[in-house]
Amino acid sequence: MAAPLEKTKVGIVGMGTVGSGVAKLLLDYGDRTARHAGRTLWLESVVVRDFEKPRGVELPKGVLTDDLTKITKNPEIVAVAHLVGGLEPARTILLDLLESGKDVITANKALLAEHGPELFDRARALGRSIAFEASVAGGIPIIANISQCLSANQIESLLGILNGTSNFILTQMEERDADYDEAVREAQRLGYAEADPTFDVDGRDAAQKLAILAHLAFGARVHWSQIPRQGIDTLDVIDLRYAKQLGYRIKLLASAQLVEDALELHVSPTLVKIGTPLAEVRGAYNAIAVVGDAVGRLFFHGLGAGQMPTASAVVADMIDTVVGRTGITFRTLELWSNREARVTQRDYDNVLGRYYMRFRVDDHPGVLAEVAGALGRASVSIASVLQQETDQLRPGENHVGPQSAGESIVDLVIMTHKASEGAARRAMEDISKLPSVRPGSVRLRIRG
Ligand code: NAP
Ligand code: HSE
């Protein structure tokens, strides 16, 4: 008979949707958790705010407590996961949690992306160690890849649908004629979405995810607030319609790319040509194309948000911290430390795209000269025109241009070649000045 397995025990501090499928993960598959770890990870203690809650992982007596001393004050308790949202209490539990000599796993991008520094700083200096691969991309192993998988490359580029909330949004609108609002709280009920899921719709969430791969990618120390960025919430669904009628579909894109020595990065609603593998990215699914110059291109995808795909990646987190894995990577990546930064960002106005831009006008003769001639000023050439067929005044709005209210009003819209985000921008601000344009101009980039 083979020697019963060396225990090792863990705990969990935040037990809702991540936690608990940490939980199940832990208790109802040790068998392959302990295959992978060589010893049985047990489950010793779960820290929640609200012990009277109920929960849908039935946890064996005695595991289940608001009080985070029974892991902190517990010596025999060697890796916890930390499965609590947002900035503070989260960054004083993690502290605590390293401060009582506790190995962390975290899921906490928001958390990572402010205050890194500061948490892996601490870290090391008590020899512990933060794993964090279920903050970017869920259940894609996108972390252990950049950081370790591909480490004798020079990445060159990063571009990927990093927030799987506004994804499954996007696909609903797009898909089921979904209002936006009903496919946010949707969202919200299957576990995909933050506690505030303005952060999922604002391009935030994305925004922090792309600055810990920006980080791990390219040695770059650009703080998430740092990096321009625009979310799903400012778009309209006529501009999904727009789209598709263009041959492409809107996605939420988090860029990172590295030009002369410069890197690039943003996050921005992005048609993108069907057929093309990003534009296939349905419901929470993420997916990150990467470019390595030994390599490649390389395609991840996978789901990005949601219970289990997030525990697994927590759960390997935890098996490679018992082992001692992450322990020998977090020593030699220096992760967020006071090594110099190996690359700066460019200015976002010297960035250079391809832009959807639609317009409200007045339908009469010459606007669309105006218009072409205030793009031709900012240097900013079309590649095409769309007018649709004339639409009544909207209800509720003002006349701004010389004819009287109830006359008819178009969407043009433009696609242009290549040029600069701030001769775009620029063009933008001159064309809402023209007396025939109506307020609400849009403009969103062109993947290519
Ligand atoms: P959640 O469902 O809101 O759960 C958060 C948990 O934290 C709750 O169980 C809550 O306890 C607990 N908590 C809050 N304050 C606490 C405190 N002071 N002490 C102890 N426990 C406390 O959040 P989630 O969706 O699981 O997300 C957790 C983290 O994972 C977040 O950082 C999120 O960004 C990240 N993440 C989530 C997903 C996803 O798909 N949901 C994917 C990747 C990463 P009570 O239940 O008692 O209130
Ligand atoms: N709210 C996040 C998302 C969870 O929708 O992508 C995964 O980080």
Ligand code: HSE
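By rigid core we mean the largest C-alpha set that fits within 1.5 Å across both forms. For clarity, every value in this text was computed on a predicted model and none was experimentally measured. Residue numbers count along the first chain shown, from 1. What changes on going to the form predicted on its own:
- With the core superposed, Glu186 shows a C-alpha displacement of at least 2 Å between these two forms.
- Comparing the forms between these two forms on their rigid core, the Cα displacement of Asp177 reaches 2 Å or more.
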Given for the second form:
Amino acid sequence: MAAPLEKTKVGIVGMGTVGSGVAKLLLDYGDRTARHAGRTLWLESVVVRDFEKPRGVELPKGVLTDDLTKITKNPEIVAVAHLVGGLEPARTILLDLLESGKDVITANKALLAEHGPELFDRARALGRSIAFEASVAGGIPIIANISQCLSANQIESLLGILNGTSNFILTQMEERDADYDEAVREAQRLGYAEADPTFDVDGRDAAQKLAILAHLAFGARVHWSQIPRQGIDTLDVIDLRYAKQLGYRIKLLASAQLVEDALELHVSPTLVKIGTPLAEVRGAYNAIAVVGDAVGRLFFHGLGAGQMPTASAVVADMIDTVVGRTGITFRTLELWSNREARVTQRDYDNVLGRYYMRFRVDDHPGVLAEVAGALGRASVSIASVLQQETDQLRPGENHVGPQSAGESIVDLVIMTHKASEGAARRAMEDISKLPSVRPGSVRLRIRG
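Taking the form predicted in complex with this ligand as the starting point, write out the structure of the form predicted on its own.
Since only the chain itself is given, any partners or molecules it might have are not part of what comes next.
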């Protein structure tokens, strides 16, 4: 008969959706985790804020508590899943766990993006570790792959769909021809979007995740707020229709690319060629395309949120932590240390790209020439033009400019050749001042 496995006690702080999933994996599949850990992961304590709130999992008697000291004062608990959202009290709780001698596994990307240097410095000083696979892409093991499996490579670029809520909304807008507000309501009904979806749809969530990945892959020390970003909250369904007509889909992409020893970073709605892997990522899925100088192109795809995919990443980190792998990696990588950044961020005005531009213009002779002239003065070259008539004004529009009876308003869609961000922005500003151009011009990046 085999000898009983060693018992290693662990804890959880926060029993929301992900915390319940972690508890399920530890309690219902203990034999599975024991095979990988070589020991039994024994769930000793679960700390919650509201002791009376119904839980999605049945815990053994005496495990649930609202007293954090049940973990911090228990020297037998060695690793804790920190599943508290927001910045405070999440930051204070994580520091308390470290101070009490616990190794920590967290899924809180906002906390790492905002306070990573402070938390990691303190963990190092205390001889503890922080694991955070679940913080970026849910069940996709992108942290381990970049920091460990691809360590023989110089990563050249990362391009990802890092927010499942935004991707679900865009999929609804394309497949159902739904407007933005309707797609958001459907995402909320299905639990993909919060009552206030701002954090997801304005690009902040993706920017925070990109800041973490850029630090891991390139040694960049860029605060997420320094990453230029544009969300999907101002997108019109008409642009998804035009994009599809031109052979593209619109995705909210987070991009990090090394160009001449500087790092180009941005988050923006982007036209992606239909048939390419990123264009085919549907619904609430995430995906990251990675290029390494030795390995070439890699593509990671999976659920980037949700109870069990995120819990899967948390428990995997917990196993690595209790067997010692996380500690070795944590000490070796020196993440968010005081070392000088290996790369600097490129001025966004100098970042090159192709652009989709849409203008609402009065349909009379000479308008296209005026628009083309403004582009030419900014050194932005036209690749193609699409113009379709419409006799209807949109809500809030009035006839202005040199319009004669019987003239209509048209959408003028221009695809450009490669130009700098600064040149494209200046061209848009000049075109928007033309008397025949209506308010609400749109400019989106093109990929592929």
